[in-house]
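Heads up, the chain below is alone and in the form predicted on its own; it's given as structure tokens.
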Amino acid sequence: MIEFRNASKSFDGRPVVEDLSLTIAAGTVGVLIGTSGAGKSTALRMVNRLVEPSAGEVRIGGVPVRAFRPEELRRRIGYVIQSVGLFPHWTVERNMATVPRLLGWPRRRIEARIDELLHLLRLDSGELRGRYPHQLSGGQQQRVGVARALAADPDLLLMDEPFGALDPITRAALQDELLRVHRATGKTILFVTHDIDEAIKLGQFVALLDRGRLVQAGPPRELLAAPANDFVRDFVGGEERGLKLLGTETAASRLRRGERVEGEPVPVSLSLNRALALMVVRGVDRLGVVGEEGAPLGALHLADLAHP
């Protein structure tokens, strides 16, 4: 669990984060979102003591982060940034082994952990272990960056706009990968972004900051359905909030079980906004829905997407 307790930070007398009180539950993907200069990256860096609060405190698992030496704390927390930060003259394998080596892990344990993470992040072990960062695509570099952050098996992963520089297709794929990794590991993740669609897709809990202050926090659906003020309403999409709300649910939530529909079916995990887009593209008012194993489950009707 991550707790901000009236945490504030000023630089040269200018407040960047003001009186932030916020709790991210253990095992949750929490997202800090806001415009440029909102203080979200500064708040994130308070967690691993790259930035020290001017007032208040940050706690991990109930323990103030100031109780840890900075270098000890950072070895216990995975950290991923937009520019990846891989060492250019080290191979993928050596980059991933950075923290385990600092912790004194034996060689065989390090090699086994690298194998495990390469598999988890869907990176070809035989092909990539000996490559250097410049020989990788942007998406591969980010995957290696995530793998390196997870190498020492930290309970907490901090991610500061890690996918912001990638093209939309690669970015969407890595978002899916992150969700899959989270399901597989149960790590607590604190993620910074300025993209509301990314926040809705990834976050179980979203905190919106404006000029250093917390404006509203809660599950994505709560911010979309009941924005606290005009700033929140505009930030989360204004009149398009309805479509984004559909993105917080899947076909499973509006399924008419047992009904059969002609045409190519969609998976039960498909988001409702994507289902609506498919209906428009196909010119139909219903879609067949199948389970994860491909067995027919029922149908999704256009009319059922219009009610809460």
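Only a predicted model underlies this, so the values are computations on that prediction, with no experimental measurement involved. Whichever C-alpha set is largest while still superposing within 1.5 Å between the two forms counts as the rigid core. Positions refer to the first chain, counted from 1. Compared with the form predicted together with the partner chain:
- Residue displacement note: residue 284 has its CA displaced by at least 2 Å between these two forms (rigid core superposed).
- With the core held fixed between these two forms, residue 15 has its Cα displaced by under 2 Å.
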The other form holds:
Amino acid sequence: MIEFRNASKSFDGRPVVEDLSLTIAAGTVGVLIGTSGAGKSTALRMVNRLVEPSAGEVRIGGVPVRAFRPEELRRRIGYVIQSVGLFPHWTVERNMATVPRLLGWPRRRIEARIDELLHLLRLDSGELRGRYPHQLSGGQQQRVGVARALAADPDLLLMDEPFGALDPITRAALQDELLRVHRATGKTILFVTHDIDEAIKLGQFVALLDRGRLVQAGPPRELLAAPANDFVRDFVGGEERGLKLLGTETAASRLRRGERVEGEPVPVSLSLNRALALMVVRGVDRLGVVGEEGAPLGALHLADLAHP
Amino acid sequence: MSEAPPRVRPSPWRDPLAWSAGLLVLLVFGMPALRPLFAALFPRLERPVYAGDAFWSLLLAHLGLVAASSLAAILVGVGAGILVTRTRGAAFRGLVETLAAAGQAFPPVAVLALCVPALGFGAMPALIALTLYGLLPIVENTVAGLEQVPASVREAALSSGMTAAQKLRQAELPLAAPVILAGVRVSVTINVGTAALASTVGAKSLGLPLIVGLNSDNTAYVLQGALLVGALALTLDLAFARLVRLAERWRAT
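Now show the form predicted together with the partner chain, given that the preceding structure was the form predicted on its own.
Let us now look at the entire complex, which starts with that chain.
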């Protein structure tokens, strides 16, 4: 659990984060979102003491981070940044071993952990472990960055716009990967982004910051369905937030069970905004829905999308 | 000719370092054998080959001077370069760079002349002059090398939980090494030439045949000393070029 308690930070008298109070529950993905200069990265960096708050404090599991030596704290917190920051003179393997080696793990244990992580992040095809960072694609580099952050099995992962520099397809793939890793490991993740779609996709809890202040925090559906003010309304997409709202649910939630519909069926895991788009493309007002194995489950009606 | 495999070990016959080192060894041990040549070139000289000391002992003494002064210059220069690139030492940066530049702007001959009254004749004034003279490229390249380490790498080092010393040793110095070594290479190469001057204050070096030759109007001695100093400078320069390549071999793969 990460708690910000009235945390503030100013640089040269200019406030960057003001009186931030926020709790991210253990095992969840929390997202700090806002425009550039909103203070989200500064807030994130308070957690591993790369930034010390001018007032207030940050607690992890109830203990103020001030109580730890910075080096010890950081070895227990994974950190991933947009520019990746892999050590260019070290191989993939050596990069991933960074924190375990700082912690003095025996060689065997490090080797085993690297095998595990290469597998977890699907980096085990080919001879990647002996390569240098400049020999990898952007997506592979960021996977290695995530693997390095996870290497010492930290309870907490901080991610500062980690996928911001990637092309949309790689980006979407890595978002899916992160969700999979999160399900597999149960880590608490604090994620910074300026992309509302990324926040909705990844976050169980989203906190919107503006000029250093918390504007609204809650599950993504809440920000979309009940924006606290005009700023939030605009930030989450204005009128289009209706479509994003649909994006938070899948066909399963509006299914009319047992009904049969002609035409190509859609999987039950399809998000409702894509289901709507498909109806428009096909010029139909209902879609057949099938389960994971392809067995017919029922139908999705256009009319049901507007009224749950 | 069959197709060359992607990675061939270069043949020693094509290796300039091997040629240069070979030439140096030949000159050191074969100079007396060249007596007929020098006698033909300088027919008026009674003793056309320098025989005051064995050339190998001059070479060793010369190498000793260069090694000791370069080692001192590396310790002081890299140390100062590290210091002024730390947050706490940043205030000294201007001062250190000015001092290093002054060390090189000051002619080594003048330093030698000034040191002799204080330290007497011999190797000591030569070592001080050579060390001062060799500092600038090392300080400058250490600062430049450390500054070009990407900010993202420094941030990654810190956020991984490295201490300042671990960050320096594991990330910054290895990444700055090629640039620092390039500075050491310049410094050492300059010092090989400058160390010949040490013989003016009584230190043994390859400069001895040069000084003796100039004093006794024996051009053959001067030529022999110059050839040896040149061959040594070339060999060390090529050796350092190889070391620089070794320090950045991860880039080439």
